[in-house]
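Only one chain is included here, represented as structure tokens and corresponding to the form predicted alone.
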Amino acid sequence: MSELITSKNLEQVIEKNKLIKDDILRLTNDFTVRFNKLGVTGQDKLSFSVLKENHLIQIPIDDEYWGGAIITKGSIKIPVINTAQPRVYQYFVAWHEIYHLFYDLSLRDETHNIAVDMDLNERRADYFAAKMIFGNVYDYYYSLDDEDFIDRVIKCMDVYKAPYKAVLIELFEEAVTKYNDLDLKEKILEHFDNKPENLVQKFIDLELDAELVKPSYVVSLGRLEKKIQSVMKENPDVSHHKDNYQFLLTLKNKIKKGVEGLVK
């Protein structure tokens, strides 16, 4: 993820994504044109699809802020998506992790390329998932009849299946810069280091499904266990194939029990 985004730098943010916005722009329609042919319009459902496509491995992890990873070895590379964390952010991060997937330069090729801009590449990724994820939250914001603001906040966050923050970002973005809407830039620089306690609680009371904001602990390794079957079936004489679906079998039933401490 990029840096750590507060009230005091959300403006600085803003700028940055004012220097990639058009290249951000073309890769989200290229990214519609190259890898949602079967026209998927559940955003949530297409990049798990996606990155299902590229060997996604779900597990897990006791860590609220370990999201996912690009995992690389060679030309190899492998999403990784932390479960234990509320499915908001899994969305995300599923967004973010197809950024550097298929437009990542420091990870397209197998040596790392240290030219890339680090920090920048990694709001190019964020900004990348937020363009992905929502359409015109600001017109939505101000369709709701809440008067309280974090009710409208937390309303489109259940519409766009987004997280508390990258909400308020977009909302601040299109305040600032399109809108002129001071009053909107005021409240919500007035709330954004103070995301809402019990999320869950606050789902509910608006009559909203609660299960977007916790976690899912789906555990998936990847179709690994099902290649393995397939090379099971076509060398049954060779033994190390045998050997590593054991392995598999196995680490899996570990992480499953780890899951069971986990879960409350």
Given for the second form:
Amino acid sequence: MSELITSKNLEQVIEKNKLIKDDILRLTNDFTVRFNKLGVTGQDKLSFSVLKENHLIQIPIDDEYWGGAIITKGSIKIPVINTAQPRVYQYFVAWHEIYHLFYDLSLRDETHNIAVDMDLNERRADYFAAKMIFGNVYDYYYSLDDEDFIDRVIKCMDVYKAPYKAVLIELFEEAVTKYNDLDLKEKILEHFDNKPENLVQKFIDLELDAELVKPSYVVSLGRLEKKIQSVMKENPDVSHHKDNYQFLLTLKNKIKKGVEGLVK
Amino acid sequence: MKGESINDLKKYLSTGRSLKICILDNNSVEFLTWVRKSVSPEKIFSQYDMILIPKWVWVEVCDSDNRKSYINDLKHCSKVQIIDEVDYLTLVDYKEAELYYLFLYCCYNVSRLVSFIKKNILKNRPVEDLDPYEEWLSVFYEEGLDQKKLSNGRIQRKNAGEISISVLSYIFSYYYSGSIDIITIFSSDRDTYEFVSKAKEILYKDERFKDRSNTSITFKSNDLLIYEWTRLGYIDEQNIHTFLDSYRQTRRIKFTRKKQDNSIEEQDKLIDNAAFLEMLKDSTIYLIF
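Form predicted alone already given; the form predicted in complex with its partner chain follows:
Next comes the full complex, this chain leading.
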């Protein structure tokens, strides 16, 4: 993902967003037309189902800063998502990776395109993710009658299935560029760098489903098992498919054992 | 062969003659011992200047006395050589890094082996810092390849033969293309075919190899041999039925067929003996594997 966003550079982020807004909105429309032919309505389900068609690998990795990536090998591009991160991050990362998978010019060719500004490119991926996830979060925020700022933000997280900072950035953008809402702007700057410590407990206290802020620890190896099974069936006299199948199962078991360690 | 004799082979390969070379796989040797009474080795091999068997294959051949004596008798019709994998380095003029890539690409179909090579042989170092070839080759053979104990007590290394044949054929293909016209692998093992095909795909994209001239590598599977023998009249029409019943089973065949407008269709199909018999009569068909 892009550079670490803090209250200090939040304004710059909004400035950058202005530059790319038209472009990104065009891509979000393009995505809906091209990839949501079945009319999936849940944004979280939609992103994962599209990624799965592109052999998404889901594995828990014990690294809180590593959300996911597109692994390129020759002309093949495989998305990976870290399922040891809370689900809200996974949903955001999924959209971020969809941008890279379909719209990132630096990944389009086999050769790395150095003409692309990498920082701005990551901003574009994040902004694309935000635009796919959020509806009118500003109005939703104001429709909540909770007095406490954090409680309202958490309710926004719950409704849009979005990470804490992503909610704040979206609110900040609306407050600054559309409504000149100085009061909200101040509140966001005040809280931006202090994400609530125990989000799970906060969700429970607010009678929300806390699963959203917990990891899912899903292990899924991009439909590889099915793929190998089918080539095994087609070519019974080729032994290396069986070997590869065994290797995959061993690998999967290893990962699952590792997961047990993570969950404890 | 060791030391001196590999240099003799190198000299022979560099004479600039249009050599025809055949590399034998164990499964084909077994098949040829069965059909020996119908088709003599002379008829099959006298057209080749040289018959080669990598040592890892030779070890498998020697599990059967029949196969071993068949190979020993081949010496009457052509030059037969068993090549130790250690000598591959001499054959590639000591270009160790290139030899490493040939091995890697010939293993590419087996994920476990690719992972083993990267982890235990390359060990995250640049390819220039590899251990000496002889050392890593022995690590690869002893630890990388799966093993199974045979009833005769010998430890069999899985895929050793296929990999060695593939590497050797690419050594001839890329390093001696000027003096070799034909490199034919006698094998009915689909793994061998796929190892060679996969390596070809990668070599054609690889900067180190893609622009070099090379001799193409072809196959003679058992089915292709039978097809050839019926054409040449080695097996006559009355006997073909019995011949197929005794020596052939349903097998997947890759072949081409010429259509009425002279365009060519490719097929890859499971063919039983009845269908194969029909194919033998069809002159628009060319077997690939």
